[in-house]
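Below you'll find only one chain, the form predicted on its own, shown as C-alpha cells.
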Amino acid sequence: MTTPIYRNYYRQRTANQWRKIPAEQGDPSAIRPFLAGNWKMNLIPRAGVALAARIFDLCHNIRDVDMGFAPPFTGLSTLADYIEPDFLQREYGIGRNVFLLAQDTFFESKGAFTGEISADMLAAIGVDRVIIGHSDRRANLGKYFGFSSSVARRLSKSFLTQSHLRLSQRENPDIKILSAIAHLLEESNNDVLEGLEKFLEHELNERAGESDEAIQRKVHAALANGLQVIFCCGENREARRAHETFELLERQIRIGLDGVARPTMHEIIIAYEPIWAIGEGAKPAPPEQIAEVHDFIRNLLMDLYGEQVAARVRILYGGNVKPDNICEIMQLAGVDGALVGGASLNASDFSKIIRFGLPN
C-alpha cells in the first residue's frame, strides 16, 4: 500500500509513533510544508528576480505550502521589492505565503565586525527568516580560510625552535611547555612531529567552522528582531560512521536553541542536513535513516518543549533534495519540507519540488 502525500496536514502521536492525518486545504490551524531554495554563492540581484518570476510562473496559485528564498546578501534588497504580497497576488496567485531568506547574519547589533551583517539590518529590509548553522558554516569556513595550515604550520621544526628560544628568554618561563617543545625537537621524534602536523590540519579542516555557542547567540539574536529562524543541524561521515549521529544532533540542539522559550518555539524550524548528503556527486541519505533522524529530532524537541511544540515544529529536510525524489521525502511522517540547495537554482525543478503530489 502506498503512502499517501500531504499538503496541508496535522500531526499526532501514537502508539509512541508520529504521523500525519490530513487536513483541508487552507486550513489555517494545518501544518503548511515549507519548501526553501539556497542560492548560496550564485545570482546577481537581476538573475534572481529572473528567476523567481520564472518559479512564481510555474506555480501559479499554488497558496497550500511555504515557498522562501534565500539569494546572497547583495540580492536581498532588489528580491524583497519584487516579492511584495500584493502584486504577486495580483500576478501569480500567491504572496502570503512567499518568505524572503538570509542566508546568515551576525550576533552582535553594530561596531567593528567588518563583513558581517546584523539581524536588524535583515528585518530593515523586509527579510522574514534566516538559516542559521548552515553545514557551509559549521563545517567547511577552515578549508577556505586558511586557518587549519595556518595553526598546523606552528608544529613546524623552525617555528617551534624559534618559539622555544623567545620563551627561554622570558623571566619565569613555564617548564613545562619548554618541555614538551624541546621533546617534540629532538631527532628521534620528527616522525611525530611531521605526523602530528598533518594530523592537525586534517582536524581543523574538517571542525573549523562556527561553533554551537556562536550559532545560539545568532538564534538569540534572530528572534529579538523579530525574524524566524531555519535552524540546520546536521552529522559528517565520520560521525555517521562511528554511529555518532544522534550524539551529535542532542548537542547542537540543545546548545543551539538553549534560552529559547517554548512560547518562542513556533519562530523556529529545523532542517536536518547531513553534511555527507551534501555536494556535487553525493547521494540523499535514504528515506529510512531521514525518517529515523526526524523522528529523533521531535522526540527530543518533544523532552524540551513538550509533544504540543514538537508536533507543530517543522523540520525540513537537506541534502540533494530533486524533483524525482521529493515526493517520497515528503510521504515521511516527520519531514515538514525541504531545504534545497542545487536544484532551487532551476525554475523547472525548483516548481516541481514545491508542486510535489500534484499532476504536472
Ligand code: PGA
Contents of the next structure:
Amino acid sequence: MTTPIYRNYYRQRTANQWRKIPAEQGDPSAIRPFLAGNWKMNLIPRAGVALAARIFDLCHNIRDVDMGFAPPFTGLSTLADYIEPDFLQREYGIGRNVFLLAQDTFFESKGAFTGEISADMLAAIGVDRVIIGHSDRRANLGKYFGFSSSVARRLSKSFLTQSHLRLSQRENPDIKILSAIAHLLEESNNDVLEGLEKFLEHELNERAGESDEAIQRKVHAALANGLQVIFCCGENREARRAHETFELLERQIRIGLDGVARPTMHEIIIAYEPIWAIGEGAKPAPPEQIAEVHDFIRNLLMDLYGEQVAARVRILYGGNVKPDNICEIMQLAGVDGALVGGASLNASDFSKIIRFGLPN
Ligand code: PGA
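Right, and the form predicted together with ligand PGA of this protein, after the form predicted on its own?
Next comes the full complex, this chain leading.
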C-alpha cells in the first residue's frame, strides 16, 4: 500500500516523531502545501506573465495548495497586476492561493545603496513573500563578483608597507592589525605571502556571500514591512562530507531567525536546500536525508519556539525537484512543499509539481 499524499493535513508529534494526518476538507487550520517557483535571473516581464498563464491553464480549480512565483525584480509589477485574485478566480477557478515572491531584499529601508531594493518597496508593489538567504547569495557572491582577487592582492609587500604607514598615522590605530602587518613584513618571504594570497583568494571565491547576520537583518526588514519570509538554509558538499550538516543548519537558523518572536513565526516558511543538490547536473537529496534534516529542523524549532509552532511552520525542500520526484518528496512527514528552480520555468513541469498526487 502506498502512503497517501495529503493535500491538506495536520501534523502530529508522537514518540519523538512527526507525522501527517489528513485534515477535514476545507479546514482553515490545516496545513497547505506550498509549491514555489524561483525563476532566478530568467524571463523578461511579459514572458513571465505568459509562463504563469500557461501554468494556471494547467492548474484549473486547484485551490488546496498554495503556489508562488518569484520573478526577477523587473518582473514583479507586471506579474502582480496579472495575478489579481478576482481575475484568477474568474478565469481559472483559483485566486487567493497564488503568492508573489521576491528573490531577495535589502535590510535598510532607503539611502545610498545603489542597486538594492528595500522591503517596503517590495510591499508597495504587491509582493507577498520574499526569499531570503538563498544559497546563490549565501555562497556564490564571491564567484560572481570576483572581489576575492582584489582582497587577496593586498598581501603584497608594497601594499602591506603602505597600509602599515597609513594605519599607524591614525589617531587610535588598531595595535593588533599593526603588529600583524609588521610581523608579515618582517618574517615572511614572498613565498609565504603568495601562499597566503592564494589561500585567501580561494576561500573568498568559494565562500564569500551573505552572512548569517546580514540575513537576519533582511528577515527583520521583511517582517517589519508585512512580508512573509521564505528562509533558505542548507549545507554544501564539504559540510555534508564532514558530518557538519546539522551544526551548520543550526547556526544558520539560530542566527538567521534570532529575534523573531514566537507569534511572528507564522510569517516564516523555511526552505531546506542542500547546495550540492541544486541546479542542472546535480541529483536531488535522497528521501531519507531530506526526512532526517526536516525532522532535525522541526525539532530545533520546537526547542526554540515550542511544539505548537514547530507543528505548523512549513518546511519546504529545494534541489532538483521535478515532476517525477515530487510525490515521493511530498510523502515525507516533515515536507510541506518545494522551492523549485529549473523545473519552475517549464509550464508543463511546474503544473505537474503543483498538481502532485492528482491524476494527469
Ligand atoms: P533547482 O533549484 O530546482 O534548479 O535545483 C532550486 C533552487 O535553487 O531554489
